[in-house]
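Take a look at this one chain, the form predicted alone, written out in structure tokens.
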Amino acid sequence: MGTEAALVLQVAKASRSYGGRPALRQVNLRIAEGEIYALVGRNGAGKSTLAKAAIGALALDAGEVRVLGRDPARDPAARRAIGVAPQDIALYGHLTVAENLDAFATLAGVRQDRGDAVREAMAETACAERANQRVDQLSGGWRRRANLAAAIVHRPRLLVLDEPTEGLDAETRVILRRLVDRLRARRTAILLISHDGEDVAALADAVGVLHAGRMVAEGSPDALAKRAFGARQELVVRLGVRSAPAEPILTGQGLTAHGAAALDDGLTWAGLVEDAPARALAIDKALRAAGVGVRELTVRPAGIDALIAWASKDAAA
């Protein structure tokens, strides 16, 4: 982000333990206006604890959190500047979409033009056509849209998105990405918690990797990938059927088996390799010569799982 961007969220030396077990260890985090920061890590790394502390829902043992310079755990004005779209739908099932948004807007302190705020939020999340339908009668995708609308109805300065694309249909995923682009243009700061590498690559300006409660790597997606993998890319080969002749060909190119596909009993092999396009051509040629059918052969940037594994291994070394 540019040096002139105002700081929206600042977490300094955050520490928190549960029953004597550290969940956060001296974690620092800064998100400026208009910045999308992706927080990633394995289960139990501390992502949820850090997110709860960031919105003032969890007290720290040490350290501090500031949203627009105020402590969200103590200052209602700071909390009203935050919007949260949790992974689990947090809406009133017996109310309609419009009634839910009106309730959330009221709770967030929207007094004037509340109706306009509700209509705008529904328009931005493309759920206006379900405005008068009860939430408990909606499909999962429509509930997710309404959940997003409730998080932005008061135009928050900081938005927390917790696994926003979990179980999403393709249309709702597109709506989410367009919404994020508009929020970025409005200078909203976004904390994105996701294990979806496609989301992180497409949306995030910065990535932070948590491991065992510590921030072990941080930077732009491109910079972190270059630091972690250099010129290596992920090469994925999916066979049509299991094949003994394929194994020496694939292992010889630096790939390892990743388990059988559930539907067709095929087998997926993958690895991070140098000069991946040339290796892909060599593998395809060798497998065809051996009479082995190739169902899929893909070259792509290293994913979030690989980045987390790299950062976690580096931290443990």
Given for the second form:
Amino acid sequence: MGTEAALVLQVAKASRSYGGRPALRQVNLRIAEGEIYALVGRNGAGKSTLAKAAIGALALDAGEVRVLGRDPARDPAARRAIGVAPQDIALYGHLTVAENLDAFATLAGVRQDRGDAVREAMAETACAERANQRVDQLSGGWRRRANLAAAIVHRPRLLVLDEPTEGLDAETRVILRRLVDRLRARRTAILLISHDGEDVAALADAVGVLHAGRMVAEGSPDALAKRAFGARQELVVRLGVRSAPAEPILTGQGLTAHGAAALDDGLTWAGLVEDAPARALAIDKALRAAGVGVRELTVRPAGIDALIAWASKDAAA
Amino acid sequence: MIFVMLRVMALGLWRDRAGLVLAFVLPPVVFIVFASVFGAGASGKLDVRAGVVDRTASAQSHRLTRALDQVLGGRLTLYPDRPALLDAVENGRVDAGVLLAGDLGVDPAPVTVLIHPGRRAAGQVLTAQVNAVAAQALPDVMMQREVMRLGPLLALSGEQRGRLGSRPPPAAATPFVTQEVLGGGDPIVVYYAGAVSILFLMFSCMQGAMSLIDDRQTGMRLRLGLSIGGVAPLLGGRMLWLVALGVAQALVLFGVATAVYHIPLLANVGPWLITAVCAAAAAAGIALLLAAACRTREQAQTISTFVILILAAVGGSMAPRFLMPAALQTLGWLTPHAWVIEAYQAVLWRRVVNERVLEAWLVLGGFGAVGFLGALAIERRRKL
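Given the form predicted alone above, produce the structure of the same protein in the form predicted together with the partner chain.
So here's everything in the complex, that chain up top.
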């Protein structure tokens, strides 16, 4: 991100505790216009708390939040600049899509051309064809689109997307990514909270990893991945059947049985390894020679889970 | 297996504090209220508030009023004349009145009990109490009346008749106390229209106010929190809606009462409307406060059921207030129900807008304002 871009969101030394348990500890966060910042972390890391603090919906114990230089908890102009698409569908089920958008546009202070704003938001999220349908009669995917439309109907400068692709079909996922690209082109700053590694890799300009209320790693996805994993890539092997001869072959290549112990069926093996393509070929050859069938063999960049695990381990150390 | 389920269910109740209150505290509380009301009513031990006018101002009448005041536990008020006593009975300052208008020893029916048509039970109880007090506190007077009544049969001498007084003996069938039921139709219809109206108004407002909790539990509160006006207009809009809903509900109920029981709604529509708005504001304020204070819908449902039933029982929505013990009647003024009933009775039955009505409007408006401001403070402080 160029240094010329104006700062839209600035969170400085934000701290917040719930009943003595710290949820945020001295967290800093800066998002410039046109920047897409992905906030990742395990459950309970403090992502939602930080997002709420960033929009002024949560009183901090210490630190400050500025949106376009103003405090969103006190300044209506700052709140007017924020759009939120919560993880839950935050729409009135008994209203139609258009009625919902009209209501939220009014609450956000859109006075003139409200009809145009509503139509534009529906067009952006491809939900215009359901404009006059009640939200509680829509399927999950259409509700997600309408939820997103309500977040952008007042043309915010800062958009907070909380798990926007969770439970979405492929078509809606594409619509969302196109929308994010358009918003980026319009210089909208986006705070993306996601567990989806594909979303983060495809959309984010910057990634911040939260762990136990601290920002433990921050940077562009490529730079972070390089710092965390160097040349290592993720190698995943799925066997057809569980096989004793396969185990030394796979462990010898640096892979471990994947998944939680209780669910580990001995079929999936994975690991972050150097020179992953060559190792994949070697594994394939050795397993065939041992008469073990391979169902899947994948080489891919390290995912968001690996990044979170790396950053969290690093922080704990 | 059976014991596992038993344990699961028992732990569920044990850890649900609101459920525990609803299951084990509410029933005895409601029982106590009803037992106080109907137990006292059935045994004739009503805490009747009475007024008295003593036109004779004799030694005998003083003895009677003193004794009556003692029996009523100091709830006997002296009024200068009949119009003042009538006004007190009609406006509910006393439940019934006693008019001492003749010589207690010789006049036919020297005592009249003035009975409000909506509080006949209180009149009956007071009549019985006056008779009992007269028998106990004025035995000489009652004996004199009895001897005079039986005089023709007793063949009294001229000297004996002279000692009984010069007046002619009362007719044999004339009682010591007579009853006079005041006019103006049956106010019990207006009483229950008001009582039922505020009871269901509380339920409706609570249902409406619980959208606050729904919004909080979904991301709606987060989105609404970004509105340019902040929390106050969002809560204000809800308050206005609940008031409008309450007025509409009252209109339907009183419309039915007008159609079926001919209560004079149209002739008093202005004061009625103000009362309906104030009642709805009180219910809306309390409902919003409860909804703001509760974390979950389940918690709100349990607590509101408790609060609504207790307010209704104490405030007179379930049983007439004059049947209640004096302490409970006093406690009733802490509920909006008592004020709503009082205001509707005044404007629709007595057809007056007096100080009492203005006071009721003020108190109900106060309930609404305090509830709204309390809810606002909680919502602002809660953030998310």
